[in-house]
Amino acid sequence: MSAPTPRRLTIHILRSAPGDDATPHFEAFRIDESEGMTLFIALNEIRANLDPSLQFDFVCRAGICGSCGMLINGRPGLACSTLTHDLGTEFTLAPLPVFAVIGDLSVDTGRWMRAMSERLETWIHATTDADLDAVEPRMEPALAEAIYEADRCIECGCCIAACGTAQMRPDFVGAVGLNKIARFRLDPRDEREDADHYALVGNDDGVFGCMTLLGCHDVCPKGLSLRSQIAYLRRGMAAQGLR
């Protein structure tokens, strides 16, 4: 029995690049696929054999890094945990908005990530120095899973390129900087108080800017309940009289 034919695929990836006088475009590729191919691989397979110039970006093909996130027919998504099988014989690639474009697919989500954790100040703050050979207190295992999940997140972007708020208010801390702050509010090392935590985010910049339209919530790669996060931290506020 001969093997199936493979299905011809055609890409429309929007190409651009910083400094460069040509208007941003989309240009087609095409190539078979393979079985179980990804987004990942179409990439590369676009790259080696058709134009080695295609940036996008990549390190660990896993869905754990958040470098690939792109628009996705124009939801964002990651490109190495998306099957070209799930998607249509045409399809169109795009780099995520809010962020600044590098080249083609590939854009800067590190310096927004990095600016809106030093804002937030997305560490463990103690008012004394740390023993590093004492033992930790013992933490109870439902409070460790609450806030392993939320340390799940990966950064990858995608859920600001989804958010509405995001795309017009550009001080806007989003679901991941929200995410983070309920993360540190939980977790029993950090000693700030909880009007420390909601001083950071209880404005129209954080938690009260939020439009409640949750497409953080659904495009988010890592199903992190980024609507429960938020909802969490208005629910604080409001018990604490602090809107």
Given for the second form:
Amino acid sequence: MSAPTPRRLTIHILRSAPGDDATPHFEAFRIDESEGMTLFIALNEIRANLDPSLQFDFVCRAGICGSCGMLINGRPGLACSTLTHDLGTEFTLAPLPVFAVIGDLSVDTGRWMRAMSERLETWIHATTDADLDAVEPRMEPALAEAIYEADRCIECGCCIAACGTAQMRPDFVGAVGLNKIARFRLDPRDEREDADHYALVGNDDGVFGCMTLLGCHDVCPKGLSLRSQIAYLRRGMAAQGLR
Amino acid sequence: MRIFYTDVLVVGGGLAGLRAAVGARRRGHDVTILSLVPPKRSHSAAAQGGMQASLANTTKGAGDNEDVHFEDTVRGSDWGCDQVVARMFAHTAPKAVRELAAWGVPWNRVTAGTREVVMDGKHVTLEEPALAHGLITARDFGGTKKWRTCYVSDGTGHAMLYAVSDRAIAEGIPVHERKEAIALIHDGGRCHGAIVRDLVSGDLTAYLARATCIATGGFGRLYRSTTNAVINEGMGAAIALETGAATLANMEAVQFHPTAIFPAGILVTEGCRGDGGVLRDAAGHRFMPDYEPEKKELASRDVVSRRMEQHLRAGHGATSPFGQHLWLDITLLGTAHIDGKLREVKEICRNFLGIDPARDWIAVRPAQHYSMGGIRTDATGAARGLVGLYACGEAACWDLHGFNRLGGNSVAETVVAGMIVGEHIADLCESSDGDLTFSTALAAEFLSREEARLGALLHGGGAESPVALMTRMQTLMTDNVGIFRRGDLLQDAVTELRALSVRARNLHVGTQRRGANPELVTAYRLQRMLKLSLCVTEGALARTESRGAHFREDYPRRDDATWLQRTLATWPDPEQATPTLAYEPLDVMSMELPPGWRGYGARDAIEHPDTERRAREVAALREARPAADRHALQAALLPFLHLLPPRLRGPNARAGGDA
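Counterpart to the form predicted on its own, namely the form predicted together with the partner chain:
So here's everything in the complex, that chain up top.
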């Protein structure tokens, strides 16, 4: 019995190297598909056998670290958890838009995310340090779970790449930023009030810049409920704005 | 010459490095973190199941305290750990969980009343007391007497990493991303910082620092089959080794996790078994009770992994196009539990296996998972051999884990060690030893040495493929230096690793770009990874006993008489072909818990001559002070509080009082 003939894949990759002169261009790579092949496996095979200079980012290769966001046939997604089996024999890969390109499929999400975190102060604001020897303050189990729902964001940048506003407004905090404010609003350990939240996102670079296209919600690899988080946040911020 | 100065240079932006950085920053020192990737991408994020700390909030945690956690950790280590460090750790872990709670980690909480759980394949009803409602809950993990593993669903590492990373941002600590330390600057006695390569521009910069802390995680990528992220190539340990002055320890102590999905090697948490999942063979038979009737699937990781491989060898594996594997069955836990507490597992199963673990069994096989060995430090985190160099987390051999780490003790170690070592680094900076005599000549010497090494790789005109040699090394390590080890296979591996090292002096790098150049990165890391592989393999070959995760088929007994020793590896001469091995004895006479039986397999360890005497001494001390409280008794047996920063010395309160 012979194994079935593997599919021959043609992968068009948008190549660029800022600093070098060549203009960005698609380059086609052809490889045989293997069983259970992910884009992580495919891209590493291309780099090992066809072009050792190809740039891309993977860390966990398990869908949990958020390093490998890219446009897969034009749609933002995590490459590591995309099976080639779910794509045609010919498809395109391109870097996420909005973020600075480092080279080929590698983009600088880190600097963008750090700037967003600094601007929105995405940490617990408490006036006193915890007493580490004492029994921890209680929290309702359901509340802890609700906070984790929003806390699952992996800052992959897919929501930013899928966002109409982010393409037009360089300072728009995007679903990733709005979701973080929604997360800290829920958290009683953060002493900030809605007036503080309003100062951070009560404008067109924040929650009022959202055009409700909700591409973010559709592409989020972690399936976060960004639509609801943004809607509740907007309601809260509108109420604050009317005071 | 590019020079950058900072008080404290932390190499690595995972949990250990971030927490140490926050500690030093809060003491008023300038801290700079280097990270290969944005810090929230670090491998800490992959820790799923939880973090051990003896809060004793739940019914199944009742009676837990530092003593029980300490004893579990020492037994788990097969008596290979440093018991003083295990004490410091068990004492600080509850404080770490509570600090993380204050920093925003949404720990799962106790719900008062009855709840259904699965234990040993059966549904059981537990009752949680009203007193505990809303406190941090815990799940069961392998090798522990109590349910002690605090968790956030199965995204514990993620939640911890985000909280600590955001705390570092709040403290204004800069992270220099996509930077790699490729050499430590030192004068043979003191570390002065590191030569750092920008992975985007290719530029080299000398970072000078009063204290340098390596927190780069483990070296799983020496192996083909590993749960580790692709960045876990052990470069922190490698650059320490290349100083010739710093020391690596117990590099042969490598952990293999029982449940990596097959064949991708991606981890599914021990929480699957802690929450009641079982292992099955091709026939659907639950086989672990046959081998380990008491602890079954929740024996220590090294034991479960060995039993699985043993069962595969006996011909009970399920067959797939990629080879043999076994099954992890969590269907009995039910959809609601999996959707709430094992959701990452569910996503991983869907994405990589195309299955729903609430209905289907998960194909698993053990894979490399954790490096117990690393840069040898003392209890304060100071590296042996170089003043001003520190290490913490998986990169270090602080020696909390000995020859086998308990599940839930690694993320716990990252933050606990970070809390302790960060303060000791600050102490150094505030002492006279903290003064750095600034030598531009020394920095220039190291810069030009590294420029020359990279230039030789780019323009050396070699013929060998870095990728091909890397692949061969990884295959060799998985095949010959894995779960079951044997003298002849290890000797073959040493011989071939030496040959690969010679070939790796003659590499061909086709991409001539100075900046972002993945081929060049593979080339220079390969040379260093081969050195680490030799440390692992030579250490494994020399250690003619079985202890914890180091199992020699030709020497199956634990031999305390000869091998109650820590392996030390150095590389004093860059031209030498293999590491220099030396040994550091563990002092039985100062152990709080003298060597004994771990609770698995035969009681056939070869005893250390001091064991019986120390056991009598400990028993007599306990008898002589029947009225002493447990803290006073403990202090008489093995004092450790003086090694902790003063702010971490207080007793831990528990809602139910002290057990």
